[in-house]
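The data below hold one chain only, encoded as structure tokens and taken in the form predicted on its own.
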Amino acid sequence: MREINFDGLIGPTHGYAGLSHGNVASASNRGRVSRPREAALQGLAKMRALLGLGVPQGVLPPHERPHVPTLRALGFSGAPKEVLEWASRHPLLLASAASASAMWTANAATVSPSADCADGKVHFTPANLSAKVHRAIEPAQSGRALKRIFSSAHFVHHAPVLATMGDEGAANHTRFHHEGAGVELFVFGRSVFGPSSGATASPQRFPARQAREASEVVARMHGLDPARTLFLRQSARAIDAGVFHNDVIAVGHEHVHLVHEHAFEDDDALERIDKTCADFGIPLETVRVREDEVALAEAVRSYLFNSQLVRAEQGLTLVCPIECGEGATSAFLEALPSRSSIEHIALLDVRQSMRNGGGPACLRLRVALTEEERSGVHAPCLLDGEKIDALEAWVRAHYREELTPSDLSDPALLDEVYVALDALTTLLALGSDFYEFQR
């Protein structure tokens, strides 16, 4: 079984609307001029770099934005030009319908490999993303993309969890494994039934997004072994520091868990993970990062834990945002190979994404597949150097160099997006009915 990273292709309306309360970087860059072409090219350069490390790469297409059907559902009527003009008087609603946030495919879905599922198939559950208006419009298109790319009998696709459950997808999901079935960890910040569920502390500054019950639904639908499945509460202190998802405070892969000491609310959380893995023959190596090594605020600034931990040809490699090469995080990374199985550190520039609070790990969905299962994947969405060349040429042909908030109501932008996405569906052989505007 081999993991493939499916990165989100950053869309033409990439911008800084600051829509994600609790995401410090997103809020601090609100209203800045964005550079969609640069953002998309940075994302593709990241995919090329991972390929160069020997890590298989796939791509997930951007969503249709601005999403005129959403604006119509919000009461804005008329032709598309009239809808955009009217919605421009409600900037937050227009920004929500135009957000390119689907680029962060770590939240596209929760994926469980066939080795973990009772029926021996790979299971996908699109995240409902109900905590944020701009992301709650994503599940239908994410589900459509996943069904088209993973369409063989090896794959099972579920409907998103009920919106009232607050599901947030794979950004709060980690899998540890050695050989065969693994241990799946789901992290939550609240209960849909309130504090009576046993919470010892609640965040005061920012809201907890994901509910335990949502993860329990996903685990049941995927047919996971309860003995191999853990549900742990995210630290309220971390949430208030800007750790809106667990992948901002911990990263795990295979037998390694790089985790901040303030990641979890319960003092015995790490011991429970270690014990469960040991019970099933997974020799987990927990690298616990102390506050005096990398403070919570520094972890949020640098996005150390939103790095990708991958099995590269040269060994376990931590792929970090370039911001990790500064300050206390840099000193920590320099010493990391001497205290862990992580052999190499790679720094990548994804600054356009980072300014919205999304590091390398946010930009990819992890899908572990056997060779037989991989043969059932839609091949045009699997990448090599030639396909990345073609995607880069597509970006240069269709993306604006800069985008301001006022540009979102420009009817010419909508036309540009439709032309670009029409061309992309041809390039990726996704069909002429992939997007709503095409249907």
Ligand code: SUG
Contents of the next structure:
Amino acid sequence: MREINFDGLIGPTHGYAGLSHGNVASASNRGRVSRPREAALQGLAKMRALLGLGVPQGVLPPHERPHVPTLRALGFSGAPKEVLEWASRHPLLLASAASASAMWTANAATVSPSADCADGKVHFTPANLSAKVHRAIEPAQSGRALKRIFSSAHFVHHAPVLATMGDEGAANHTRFHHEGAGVELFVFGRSVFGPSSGATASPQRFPARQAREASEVVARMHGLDPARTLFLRQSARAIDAGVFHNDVIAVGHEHVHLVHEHAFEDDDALERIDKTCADFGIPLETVRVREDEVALAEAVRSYLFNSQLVRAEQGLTLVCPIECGEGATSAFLEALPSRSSIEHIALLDVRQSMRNGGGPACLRLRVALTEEERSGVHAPCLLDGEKIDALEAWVRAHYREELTPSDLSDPALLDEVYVALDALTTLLALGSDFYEFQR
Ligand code: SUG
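Coords for the form predicted in complex with this ligand, given the form predicted on its own:
Full complex below, order starting with the chain above.
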């Protein structure tokens, strides 16, 4: 079994609208001029770097934005140009319908590898992302893309969980494994039926997005073994510090768990993970990061825990955002290889995405597949150097250098996006009915 990272290709309307209350970077960069071309090229450079490390890489296409059907559903009627003009008088709604947030594919779905699922198939559940208006419009297109790319009999696709049960996908899901079946950890911040028993605190400053009940639905749908599945509550303190997903405060892969001491609400959380892994022969190595090494605020600044932990040709490697090269995080990383089985540290520049609170790990969806399952994946979405060259040329041909909030109602932008996405469906052989505007 081999893990493939499916990165979201950053879309042409990448911008900073401050849409994610609780996400410190999103709020603090609101209104800033964005650089869509640079953003997409940074994303592609990350994919190339991962390939260079010997890690297989796939791509998920951006969504159609501004999404005119959403604007119509919000009451803005008329021809597309009139819709944009009317919506421009409601900037937050227009920005929501134009957001390129589908780039953060760690939120596209939860994926369970076949080894963990009762029927021996790979299971996908698109996240409903119901906590934020701009993200709640993603699940339909994400589900369509996943079905198109993973379409053989090896794959099972579920509907998103009921929207009142907030589900943010793989960003709150970690899998530990050694050989064969793994242990799957789901992290939630709230319960839809009120505070869950044993909870000592609720966040005061920022909302919790993930509902425990949603994680439980996903685990049942995927046919996971309850003995190998854990549901743990994220700490209110972390959420209030700006940790809006668990992947902002912990990262796990194979038998290694890099985790902040304040990630979980319950004191025995790490012990429970350890014990469950031990029960199934997984020799878990927990790297518990203390507050006095990397404070929560520093973790949110540097995005240390939003690094990708990957099995590279050179050994276990932590692929970090370039912001980790400064401050207390930098000192911590220098010493990390001497205290863990993480052998190498790589720093990558994804600053355009980082300014929206999206680090390297947010930009990818992990899909672990056997050789046979991999042969059932839509091959044009699996990358090699040549395909990345072609995608870079596509970005250079179609993306604007800069984008301001007022550009979102420019009818020319809509035309540019349609031309670009039409060309992309050819490049990735996704068919001529992949996007709604094509139908
Ligand atoms: O949902 N930011 C995203 C960042 C998602 C990060 N994903 C993971 N942690 N896996 C979010 O908060 C900001 C968009 C804006 O403000 O324009 C935004 O949606």
